[in-house]
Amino acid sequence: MFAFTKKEGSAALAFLIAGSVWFVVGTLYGLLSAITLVAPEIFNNIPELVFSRMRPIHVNTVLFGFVTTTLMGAGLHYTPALLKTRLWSERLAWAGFLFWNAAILSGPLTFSFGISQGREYAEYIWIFDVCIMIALILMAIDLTMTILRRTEKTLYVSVWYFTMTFFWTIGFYPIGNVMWHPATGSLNGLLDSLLLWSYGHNLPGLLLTPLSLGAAYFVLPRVTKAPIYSHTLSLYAFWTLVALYSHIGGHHILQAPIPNWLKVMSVVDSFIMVIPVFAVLFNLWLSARGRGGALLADPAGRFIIGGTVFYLLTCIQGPVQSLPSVQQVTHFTNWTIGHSHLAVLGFVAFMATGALWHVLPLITGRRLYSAALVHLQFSLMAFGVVGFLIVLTIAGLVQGHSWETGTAVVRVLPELAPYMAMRAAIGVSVLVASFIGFYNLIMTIKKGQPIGESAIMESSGGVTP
């Protein structure tokens, strides 16, 4: 019974399929949420579809369900491949899969009825926080044992990023979700805000970013058929990421009465983050120099190089908007929503989707069903990211300017209406992209042309540091 759970690569494939499903679910709720901002009365008779319940479903399903789950699936393939060994326990990875996805599924089932912890990015109720922690611990154990049993002496940087993601998240997730208070999942007063935004910034910094960079360091050298420019530089970026990113969440609450030293440290280190960011980008871009044509022609490579561009834009905009003088205009406006879409749908989702299309043929032994559909998906997602950024940035500046000049909210809302309509229209392109991706994945598994045993063995080896 359940013999399939012992098949090599089966857990990785399960994560990839689940990630594609959550992409559809997450973007569907995102579009429904956007529609309510255009026509607030449209779902008034359906309590489960009010904005305040759909938004956390959208955010958590995209963040934990789509991008994180997809990157987990990719990592479960490339980590054993780079270590030249099998995953220590396929069934342990399957157990992690079940606990992880049970938590993701709980979002639509509980948030729809108003059952949540009511904290940004920390809405899952306590029992499903426990599920997430169990999944993280199981994955950490499985990866650690795989590393200890490896036949490859060198730990390539992708293995560093992927494995340590689980240990970092095991550390900050229970603190940010205040798991020692199961009844509320929160504390009282300013301390709760400090814990929440330390956690809220560590999610992109110590969960999404290392998973994304691990995938990029795996895919890009393989597509270009060239070694990484500098293995030393890649590890330098790794250590500076964890040293600098873990304590800059305070720039989200500069308007709150937090200590001035914490405000200064958060803003200064937000700018110093250019060190690991540019170390990564220079390393990846120098690895690809002279081979840009191969990257753009490859379905996965196009997503990865696009992800690096969005990573650059995200990490320029982030420090700038951490300045108090800028926040005075942009904070609590649609500007920050545009920034979050740039980071998650731009940087992280492009890395996750690129990793998906590169790893899927290696796991299934089948060529992609349609490279043309991958390119179409790329175009739709790129249109969505750029469109969201432009529209939401303008809307945010309209809001910020109105607050600066003391304009009444009732006068501002009609000015925002056309931008909210454009936001919903742009969201259609991203939803279509999610359906195209899911269809292409299923058809690849069912009808993709077999690659052949020798080609699979050749393509699944390590990346030369």
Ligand code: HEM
Contents of the next structure:
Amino acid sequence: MFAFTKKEGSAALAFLIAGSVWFVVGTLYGLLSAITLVAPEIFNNIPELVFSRMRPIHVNTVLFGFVTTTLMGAGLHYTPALLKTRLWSERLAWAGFLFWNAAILSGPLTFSFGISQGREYAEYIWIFDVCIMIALILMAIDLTMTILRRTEKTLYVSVWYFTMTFFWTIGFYPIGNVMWHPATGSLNGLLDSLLLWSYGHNLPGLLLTPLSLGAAYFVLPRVTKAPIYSHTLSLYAFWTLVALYSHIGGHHILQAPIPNWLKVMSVVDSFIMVIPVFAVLFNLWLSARGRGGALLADPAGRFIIGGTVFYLLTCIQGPVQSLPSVQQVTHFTNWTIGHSHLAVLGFVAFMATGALWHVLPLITGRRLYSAALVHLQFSLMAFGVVGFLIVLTIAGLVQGHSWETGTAVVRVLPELAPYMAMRAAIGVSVLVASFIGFYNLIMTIKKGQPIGESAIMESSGGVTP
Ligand code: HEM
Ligand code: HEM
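Can I get the form predicted together with the ligand as well, since the one above is the form predicted alone?
Now the complete complex, all chains and molecules, led by this one.
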């Protein structure tokens, strides 16, 4: 059966293809959601197309479907390559693929009909939470066994990030989704908020961030053909990320009556987060010093360097907006939506797309069908992120100002209309980018020029830790 083929790299390729499909689907729902914020009755109130149902489809599909699935595909290639061994079980990875993607598919299929657990980032109903957990456990087993059977002694930092992501997520996913209450997936009151936002925070911090950084640490030295600047610094950043990011989720609910010590710790450690962030950025940038031209000329390298810039911006904006005095204005406004897109569409999606274009030729043995299309996709996505950030930040400040001055909502909404229209218009460029990516992926698989066995062998284990 095709789905359980043992062919080396087949599961990784399946994850990459699925990630590109989810990019199209998730972004389409983002655009449709944005259009309803411009013209609320445009879809004639068809229940499946109301904002409240499309929004979670958009968010879950881009987050778990597009970026996470793509980064999993990349990791399934680079982990065995870095360990100079084969993946322990291709079939286990395929099983993980099926459970994982069943859950992502459940988003459009259930949320469209109002079947949802209704908590942000935790909307999947219980049975699909179970699918996610099974997928994560299968991946964790497969990676652990691959590590145990490795022939390369040193564990390069990408292996740390990629493998540990599954263990952390196995820990925080069931707690955040309150999986011991299958019917509702929730508790009551403040306790529920605490669990949800510990989870909602760790999702970007301990799932998306390590997957993205693992990929960046793999692709960047390979494109520049130079070893990583400091292995020690990379592991230092790894441990400080876990130590700091894991407990600052309180900064999402500073307006709620959570304990004061939790608020203080969340805000202070949000600032101390500059340690892991800059440790990573300096390490990557120093590894690329003197080779910036080669990096920017390479289709994947350009995405990775773009991702580091968006990571920097995200992590400057993050601590600032964790200050209660700033959040008093920005919380509950489009400012936060601007931050989300800068982070997930800017930082994470750029790393995922860079990883995709780097590992695809290594897995398929074929050159990219069109480097020009990758560069076009880069420009469209970069335009989208920067455009979203500017428009949504201004819209957020308009909203924040109205909170402060007590302006009635009916007066504020018309003021937001032009920004909502601009966001939808800019979104078209991201949707086009997703289609271009999918086309280029399929054409590479079908029509890409063969690279030759020796080049693939050489490129599969070339990262010097
Ligand atoms: C130093 C690092 C960071 C800090 C201190 C930080 C801080 C914050 C704060 C305070 C909020 C809540 C804003 C509000 O509700 O008013 C927030 C929201 C968010 N952040 Fe970050 N952030 C950081 C990095 C990141 C990264 C790397 C990602 C993605 C990988 C990310 C993704 C998000 C998302 C998706 C939200 C929206 C959550 C929601 O739905 O309300 N952040 N961040
Ligand atoms: C056509 C392009 C896109 C458009 C028009 C768009 C639009 C939207 C809209 C309207 C929302 C809901 C905002 C609200 O509740 O006020 C949203 C949320 C979100 N989108 Fe997108 N989006 C697009 C692409 C993407 C992509 C590609 C990603 C990630 C790779 C992404 C990540 C997110 C996230 C994480 C949220 C949740 C924000 C939060 O709750 O803080 N979006 N988007």
